[in-house]
Amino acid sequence: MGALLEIEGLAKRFGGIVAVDGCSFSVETGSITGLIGPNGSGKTTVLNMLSGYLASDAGSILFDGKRIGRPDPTAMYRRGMSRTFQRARVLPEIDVLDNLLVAAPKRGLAVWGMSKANRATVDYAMTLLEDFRLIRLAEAKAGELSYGQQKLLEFATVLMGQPRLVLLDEPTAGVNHVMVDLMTERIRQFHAQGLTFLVIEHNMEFVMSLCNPIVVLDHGKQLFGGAPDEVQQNQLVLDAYLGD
């Protein structure tokens, strides 16, 4: 089907520290691509540059075949790229349902509450809350949710925009095994519906069971890329990250 996302020679330096050093890889349309590597290997920095939260120093980004000069978070969202963060970002002072309605495409902050959203938008939001087992909390303030529930809410909110590519930054970090299973189910569900994912994760069991291919970064560069079994058997990867 071809690459939905392509990055070539991406680089970022913070003073004298090289965080990303000529990183290149692609995300094929319809894949669940994993992005792994040791702490400090540049994974989140790459995501920040892709989604427009950080300017790159060098390199190119192509999304859906179009070169993106300087990614902007709002512009990338409108193009069909959405993301989550290592620590869940929700609007804590408003209801769980309204968190989703605010994220509805082409409405943004003009939507506050069911009375101002069209029926189809509300219905989709309620379906997502059902999918993520948050329906009973629809009228609760988002800040009252547990940390794991907030991560589920953030994921559901990202899906409100009906993106083509979702970047997940450590979706299972700090989440109990029940929610990890639910997160896995939802990724598989939306992947089956045609959604493409790029997933950063330290939970190797999660990555190896879900992602294919897997890209391994080390010192800001791609060290290796391939199927899960190839990654697990590659000596460079074992030396750099997984351990034998």
Ligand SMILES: Nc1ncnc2c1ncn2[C@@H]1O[C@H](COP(=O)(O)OP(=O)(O)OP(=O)(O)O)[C@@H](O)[C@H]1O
The other form holds:
Amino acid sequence: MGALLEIEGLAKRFGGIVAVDGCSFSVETGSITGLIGPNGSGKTTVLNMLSGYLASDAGSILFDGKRIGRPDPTAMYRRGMSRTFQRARVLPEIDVLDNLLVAAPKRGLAVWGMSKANRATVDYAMTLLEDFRLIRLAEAKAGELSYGQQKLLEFATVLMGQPRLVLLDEPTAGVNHVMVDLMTERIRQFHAQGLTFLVIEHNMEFVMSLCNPIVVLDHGKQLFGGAPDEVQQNQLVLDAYLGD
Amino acid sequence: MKRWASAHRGLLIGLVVILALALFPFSGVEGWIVNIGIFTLMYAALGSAWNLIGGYTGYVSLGSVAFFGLGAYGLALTFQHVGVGDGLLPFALVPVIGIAVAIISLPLGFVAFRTRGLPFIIVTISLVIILQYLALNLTAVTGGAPGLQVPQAPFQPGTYEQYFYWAMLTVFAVTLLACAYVRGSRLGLMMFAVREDEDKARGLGVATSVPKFAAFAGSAAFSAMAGAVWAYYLSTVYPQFAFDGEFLAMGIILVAYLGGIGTLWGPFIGALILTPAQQYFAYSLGGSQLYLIAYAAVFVVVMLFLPRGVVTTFADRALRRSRRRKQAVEELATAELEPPVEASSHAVAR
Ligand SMILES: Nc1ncnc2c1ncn2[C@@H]1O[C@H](COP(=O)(O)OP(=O)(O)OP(=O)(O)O)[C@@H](O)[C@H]1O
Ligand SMILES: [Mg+2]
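Given the form predicted alone above, produce the structure of the same protein in the form predicted together with this ligand.
Zooming out: every chain and molecule, the one shown earlier first.
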């Protein structure tokens, strides 16, 4: 299978800081690609440009073979690329089920209907809540959930749009190990159903067991890309981590 | 299933309340009390209309008064140039004016929505100031400072207020119904998402301009309808009153805050408490500007003691009580996921 996502020469600077400096890599269809790198190496910035939250200074993005001129968050989600945030973002004052229903794709006249969602959508949302062990909290406000549960909820939410590529920004950061296991299980489950992932992580155990290939970013450039064992043995990668 | 039942219970409660309000003038109360009723319903309608934009989408607007004034002038100008009969007939104009003002609001929203947060508040209050200025200075159209006269309705002295009371009640009921629809629908969900985190919502495929413009235009329409009824009732419109950026603007937001922003019944409850109090202050402290100070003091007290409003505070309490029963279940669910030892991260390479 070919590449679902290809980025070429992506660049972004903030004033004097070069956050992303001609970054190129691709995500193969059906892979769980890891994106690692020291703090401040530009991982989140790359994600922000891919998902349309930030305009890039240079470079090109190809999603599903089509060039994305100026990505826009709404359009990217509808094209089948959805993301989570490094610091979990949920809609705190509305309930957990509604958080999922918001993300169900609906446009045109369907927006003006009398109900929040049709039966099938609600059922699908309930299935996801079941999968993420949040079902008993369906009527709680999202803001009342623990941080780990919010991370799970955010992940569940982006699955409502039936995406083809999910970008996860540090899904395990600040989450206890029971939830990390749950997160891992769910990624594997949806991966088995054909979903492609790009996962940013610092948790090496998690990355090495889950991702292949792994792209290493340093100072906004891809340093290396390969299988987990190659990454672990690569001198450049070791230097980047130890030298920082 | 449970949601369906609760939606219908809500509809029933709404129907009973509106019916009770409709029967109120028959209880033998005097005209001046019905007059207070009209103002209470006007604030309830304006507060509910404000809630659509300020409470549901979180875009705190001070522009309600602008649309209220446009509705009032709209009615007066139609009287002057078209001739719409008298008696009950002019009431038929009210929804037409609402729709017209909603259309006018769209380009204004286009400008206002270039901003959010504090700048949005400033843009919307500027709108009121600009319109007041235009009403004062476009003398040929608006009659300038003395404003425009609307022919007085030929109702009997004893029942004169009643017709306006029912008209204002209708405006309030329609506004409430629209709010109830929004709250249970996809559109409302989108509005709430915009309020909670607009950028996040965009990343979930929500076309955020749909709920924003719907709330803005809907709010404008209902405010204008209240303004039109009000102008016919007073049979005059002039700039300081129609585009009152202080007293009226403050009152609208105050009823919403007092009752509970973002709740269905909040603005009504707020108006029910505040409007009679306001009329009382105006009576007892009327001659001076003191009543404005008393009014501002109410605002401060509300913000201090009920920062989330009456409805929100009591709803939270009721919820907590019913939660306690569910708590056992929830604790179980949480315990499953969160064992006592919380390892905050497993970072190996940091
Ligand atoms: N909005 C912004 N304004 C200014 N500088 C920024 C902004 N966002 C990121 N940066 C800078 O760009 C660089 C890359 O940041 P980025 O968040 O992409 O790194 P990261 O690889 O995600 O790091 P971490 O692992 O800590 O999350 C950093 O030096 C950061 O300070
Ligand atoms: Mg980051």
